[in-house]
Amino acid sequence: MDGPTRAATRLDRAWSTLEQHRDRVAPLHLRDLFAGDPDRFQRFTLRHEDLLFDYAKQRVTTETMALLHELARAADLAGWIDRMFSGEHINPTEDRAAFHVALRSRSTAPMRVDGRDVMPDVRAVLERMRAFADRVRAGEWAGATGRPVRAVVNIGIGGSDLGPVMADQALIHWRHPGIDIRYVSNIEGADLTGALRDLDPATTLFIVASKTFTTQETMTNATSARAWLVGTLGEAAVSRHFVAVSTNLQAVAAFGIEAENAFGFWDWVGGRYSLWSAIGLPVMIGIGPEAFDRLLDGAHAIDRHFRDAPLDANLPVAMALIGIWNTNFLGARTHAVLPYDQGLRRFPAYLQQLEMESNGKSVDRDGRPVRHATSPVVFGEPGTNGQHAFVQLFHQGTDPVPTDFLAPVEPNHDLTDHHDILLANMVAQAQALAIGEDEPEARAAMIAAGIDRATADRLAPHRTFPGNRPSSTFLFRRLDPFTLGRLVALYEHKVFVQGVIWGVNPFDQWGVELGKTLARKVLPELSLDALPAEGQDASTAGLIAYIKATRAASDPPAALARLGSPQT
């Protein structure tokens, strides 16, 4: 039996053992697990300095975790971790390394891709970013009229937007008070017009973030922003009001941006892993180079932990394995992230891309159909808003939703009474999801509150909470740049571990491309004088016809009839 066959057999055996174990432990309720183990909290928590990861409310036992660790070993997780940190081409469909860990390395050791140490280039770009950010923050970068920058508008999409927006909002307490940072991503014109509505072109700086400088949404917005600026200040102003984060220097120059104002990155940096690169320039301008360094420090601290900690003490590994247990063995197809900190309000959206774009795959690294479910649907909102929106389903819906709760122990504001209420709600929600309240308990609580027995009997089924709904809780002292770096890196590595075990490539995103390709074909068909294209399905043809008819006539059904399109 050759090596790959032996590895596959070991992986199959580990998977089968977990399925048998699941059948034995599935009937156990979390309230029984807590009752039977007074030390459950100590047994199922991990720490990284002040950061606590409590997974005692997950439906796992000591044996569950041991079997999950065996699954990770069978998938050669240690080998894959080593390959990632060694700069190997672990992105096979694009024949690239996935080397974002180099972007935040604080070590003097070389980090090589294809035999070349990339750290001198990484440090050089960071130094250019620091110098530029310092000039903008100090008012030394003057626009075309000689006035300093007072607003920065970042134009990007996907990883060029979600990461910076998330970090900028999370670290708003570190933001320069005299510089307004705004973000534009959506091709929908209201996004750009809303961002520009009250800005002065003479004091506005644009950052156009596109590796290829060809991304349709980004370049359409950038072109419109350019026209807005030129309409007031003229063509010569472009070079003082636009900088680029791109590697396509020819396209950057054609746009009117000088080469020294283009900040590059590398093909081994995936978009959703690019916050640490020049894509983070608006964040650095906002919070300053020193705070940005602390963001990198936090991520690097988790990188070292992930690379060096044993499996049973490794936070990202534990996060990933619990997710696999919930998804593949307990049948959960969703995962909620509820940050109990308003600064982290865009963290769930950031994780949606990180997780679903990375592991939302149906074929493995070798192009074969996957044998197990992969990424769950990720969503979330800040607490306590989520409690008044979708948490009803968590408690009493038919399908459990594994949940991550995150909160700082100390707030970045002075309303400590607010924060105590916030923390009390988070702790209580996790407790209620796990322990629940059965029908006799619900009935007794109502009677104790003065409700008559008949009413209590009638309402008891509606006020019963089954519990046994799994969750994990992250606590940390304060949300600051270092902690944010740790949190993001934890989830990055969690996604990587899950990709390894599912056997998928978490570093490509071909699913993004087809719709964009078809959009380029549909676009010219929206012109009123364009003839209907051949080969379109009836629905697509009907939608295009309706759009054109609505634009052309006050009576869309009559116009549709003239166009020969089917009507409802």
Contents of the next structure:
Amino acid sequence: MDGPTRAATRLDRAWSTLEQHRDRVAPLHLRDLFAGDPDRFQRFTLRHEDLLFDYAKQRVTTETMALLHELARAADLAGWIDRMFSGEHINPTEDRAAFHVALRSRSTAPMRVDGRDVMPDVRAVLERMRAFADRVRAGEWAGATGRPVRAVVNIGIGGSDLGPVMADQALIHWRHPGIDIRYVSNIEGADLTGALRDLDPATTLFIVASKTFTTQETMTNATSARAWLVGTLGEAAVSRHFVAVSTNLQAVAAFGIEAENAFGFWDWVGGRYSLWSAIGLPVMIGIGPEAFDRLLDGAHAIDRHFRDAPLDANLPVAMALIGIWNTNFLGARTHAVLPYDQGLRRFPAYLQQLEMESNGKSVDRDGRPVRHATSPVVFGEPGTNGQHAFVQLFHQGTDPVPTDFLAPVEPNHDLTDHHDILLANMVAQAQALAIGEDEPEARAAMIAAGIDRATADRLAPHRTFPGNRPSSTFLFRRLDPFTLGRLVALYEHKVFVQGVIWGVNPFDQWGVELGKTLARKVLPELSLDALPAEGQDASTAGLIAYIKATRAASDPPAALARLGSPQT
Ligand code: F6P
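I would like to compare: after the form predicted on its own, may I see the structure of the form predicted together with 6-O-phosphono-beta-D-fructofuranose?
Zooming out: every chain and molecule, the one shown earlier first.
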């Protein structure tokens, strides 16, 4: 048997051993697992300094974890981790490294891609970012009229938006009080007009953030923002009010942004891993270079842990394997992330891109159909808001939703009584999901509360909680830049581990392309003077025709003029 065949056989064996194990343990309820093991909390928690990861409420046993570790070994996880940290081209469809770990490396060791140490370039860009952020924060970066910048508008989308927005909101307590930072991502014009409504062009700085500098939404928003600025301050003002972050410095220059106002990064930085690069510039302006360094420190600390910790003590590995267990063996198709911290309210949205754009794939690295389910649908809202919305389904719906709860033990505000209520709710939700309340218990509780027996009997099925619904809980001392860096890196590596085990390439995103191509074809067909759409399916043609007819009806003279009607 050759090497690859032997590896495939080992992987198949690991999957089927886990399937047999699942058949044995699936009937066990989390109640039984807790009753049978008083040390379950100690056994199924991991720590990184003050950060605790409790997965005791997952439907796993020690044997489950051992078999999952064997699955990771069979997928050559250690080899893949090594390849990632060695700058190998682990993104085969784009023939690139995925080397975001270099962006936050705090060591003096070289980090090589294609034989070249990238660290001098990484440090040089960070240094320029620091100098620029310091000038803006100190009021030394003057606009065209000589007045200092007071508002920064980041224009970007996807990875060029979600990471910075998420981090900015999470670290709001570190934010410079005199600088207003806003984010525009959507092509829907209300996003840009809303952001600019009360801004003064003379004190506004735009950051155009786009890895490719070709993204339709970003370039359209940037062009409109430029027109807004030039309309008041004139063309010459652009160089004082626009900076860019991109890998495509030629396109940046073509847009009219000078080289000294451009911050570069590299093709080995994936969009959804770019927060650590110059894409983090608005965050650095907001929280300052020192706090940004702490963010990088946190991510680097997890990089080292991920690379060096043994499988059974490795947090991202545990997170990934538990996700695989829930998805591939217990049949979950969703995954909820519920941060009990208002600052982390965009964390689920950030993770949606990280997880679903990375692992939402149906073919493996070699282009063959995958044999197992890949990324679940990820969603979430901050607690306790979610409790008053979708959490009903978590407790009593037909499909369990594996959930991650996250909370700081200490808040970044003084309302400690609020925080106690918050934490009590989070802990109780995880308990209710796991332990539940069976029908006799539900009936007894109602009778104890004075409800008559007939009513209690009638309501008992509705007031029963099956429990056995898995969740993990992350607790950390405080949400600060270091911990945010750790949290993001934990999830990044989790996604990587899952990609390795599912055999997919988590670093490309070809699935976003078809819609972009089709939109380019549809766009001219929406024009009133365009001929009826050809080659479109009936539904698409019907929608295009409806848009045109509605426009023509709501503005007949203009429509007729554009149609060249003799009546005009
Ligand atoms: O459309 C998806 C995507 O390519 C993401 O992967 C990326 O983060 C986003 O668009 C923005 O791309 P860019 O930074 O090149 O504008």
